[in-house]
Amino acid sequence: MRAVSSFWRKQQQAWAFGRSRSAAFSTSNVKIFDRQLKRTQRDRAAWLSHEHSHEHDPLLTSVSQNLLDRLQDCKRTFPAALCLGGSLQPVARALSSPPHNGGVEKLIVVDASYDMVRACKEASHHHAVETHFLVGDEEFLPIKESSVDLVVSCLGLHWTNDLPGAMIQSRLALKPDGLFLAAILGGETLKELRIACTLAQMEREGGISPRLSPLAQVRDAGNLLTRAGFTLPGVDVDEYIVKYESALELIEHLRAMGETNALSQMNHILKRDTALATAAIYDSMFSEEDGTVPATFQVIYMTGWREHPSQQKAKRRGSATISFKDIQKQFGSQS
């Protein structure tokens, strides 16, 4: 049993600060996700990862590496970095390992789960940079404005009720010309499980209820960056196909990642018959020749910068000195 410590009292003050700060730019009062349930799930994920040695999950590690590879394309360094939730440990490990960490000298690690922060802290004895650990919610970010050069969120923001508001808070935490890197799960994620679960519910219950989280579409990502006020927005997408021995192994992996459903209006009790039917339909419809079943994870990568006078800017509309028709004629005459 965990005792309430002075650490928690400090966190309550930080959360209060974050809530008052976020009220000014919250864009929605809709509560899609149960954030307390999500914290509980991430507490469980921290325990499962430690218990079953999943600290180096191949999927989470690959997504984190692909996200942080974008730092190698930047000609500047990022002395102060903020790491938010989601795939916390792989990102923290990478940002704490010079020389390919973007020049990070100070790292702040934030997660809504006390146990996840503690697990990350216990694994931090190899960190080569100054590292601080903080319990805080992405929806009420307890970080000073203009205090960091880099914000990284890997597979965490898709669980926020107000995604634009959370991204705005990240932008405000950045110094001018600071970089925002984020990876979120896209709408094609777990499409096989969605199909199997829908068919099982219709067969066993005569109707369907939401069992999987709604996720953003690729076309929405650019609008999210612009709406949050980032400049030079960039979006790209990747798909990861992970093979499992069975559908039940996939569910266990989702629990270990903290990616199980947290919808506020969800009926939390899934009937045993429906769960078994879902697994049977999944295995029947999607099993491959080697006996494994695939699961699709669509990851949307987002890049944005806080505005700075040195950044490139679009020319004023109508200021062009040559038309597309002239360009077409020029290239047409050369062919």
Second form
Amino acid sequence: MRAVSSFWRKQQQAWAFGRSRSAAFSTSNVKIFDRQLKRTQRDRAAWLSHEHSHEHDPLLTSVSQNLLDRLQDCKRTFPAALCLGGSLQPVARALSSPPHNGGVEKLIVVDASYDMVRACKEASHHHAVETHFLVGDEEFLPIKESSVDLVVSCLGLHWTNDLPGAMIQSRLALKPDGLFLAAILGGETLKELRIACTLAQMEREGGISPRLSPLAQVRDAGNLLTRAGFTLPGVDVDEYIVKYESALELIEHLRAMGETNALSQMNHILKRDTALATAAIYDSMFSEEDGTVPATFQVIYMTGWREHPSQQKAKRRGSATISFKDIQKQFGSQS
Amino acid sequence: MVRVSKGVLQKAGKTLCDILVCPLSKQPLRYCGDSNSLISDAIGVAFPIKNGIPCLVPRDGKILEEENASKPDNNNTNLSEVEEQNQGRSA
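Let's compare: the form predicted alone is above, so bring in the form predicted together with its partner chain.
Time for the whole complex; same chain goes first.
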């Protein structure tokens, strides 16, 4: 199992390496994800969340709150904000409710799914913040250079084929000293489901096919930020364990979030037998004493700034005028 | 012509007009009231506006045929300007 998952990661790294040689805006030929399928899945997520619009998804809400908490650590305000795909409604809701919204006066909400954007538009009743809605793709961001102060992407960027390219476009859309905040799902996400799917498929079909998408690792996130050209990069990781009654509820939840499989090379046939076997294996391997099954969601939070002369940076190598030996002489005796 | 189109777009929000560009060429967009769409002159693609929500996913864009794209003179000059800019950038 581990060998299989590491194989997928290796593939992903190889793709990432191939992409690094291409220019920033050229789209890579490798299509890991079917973006059109993702759009339809997000349409479905919009309908599903519309049915339960009175109750907010706890996972998406806590991730977006955690992400937007970072705004309160900043002294400056962000008059113009851009909110990209993923968990759209919680972010838009939080950003359009002063006073704890980082001073956002103008909010642009972008998602690839029209129904998602419309649902978000219908749900927004806040007039404190000027909000615009727009259907757009993170890989082809239709935002002019240096026009926004803040880009927030909550749980959306892990579905992009060209993650560095999407981040570079976000950086270009930012004004100098603008803030980029993103949350993506990390490689530990749904490890239980990954194991259960692999075992069930091995048992019932005698082979495996990718049921879960390759995800970025924590160590990649910092590299991504640096490669996209952000300054003062910051990465931190949080793990959420959500408990479900059974694996079927987990799949329902994934559908409602629009986080189901969208690999372009995926096997489109899922036999009922295999699905039930997956649920049974999940239950027998991971169920807890109270009868619930846990699912891990690893969220990687990324923070980066567009470069600006006012930001602190390291001094040039060799520009120091004081030797470390002198410092030790001065302070070493005290300790 | 550009001023007029900006005036029309003010309904949809002036700020949006200032910020939006063509997703593929990153060139400015032009609002077309007749077809209710945003037109990228640089690549000749029209992006629809559905219920006041501009759809700027490359897949939603429709390639303008030359016959349909018979525009007033002002627009043609506008287009040639864009082309000149493009050439200037590439050169």
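In this text, rigid core is short for the largest set of C-alphas that superpose within 1.5 Å between two forms. Numbering follows the first chain given and starts at 1. The structure displayed is predicted, hence computed values, not measured ones.
Core-based alignment between the two forms gives a C-alpha movement of 7.2 Å at D326.
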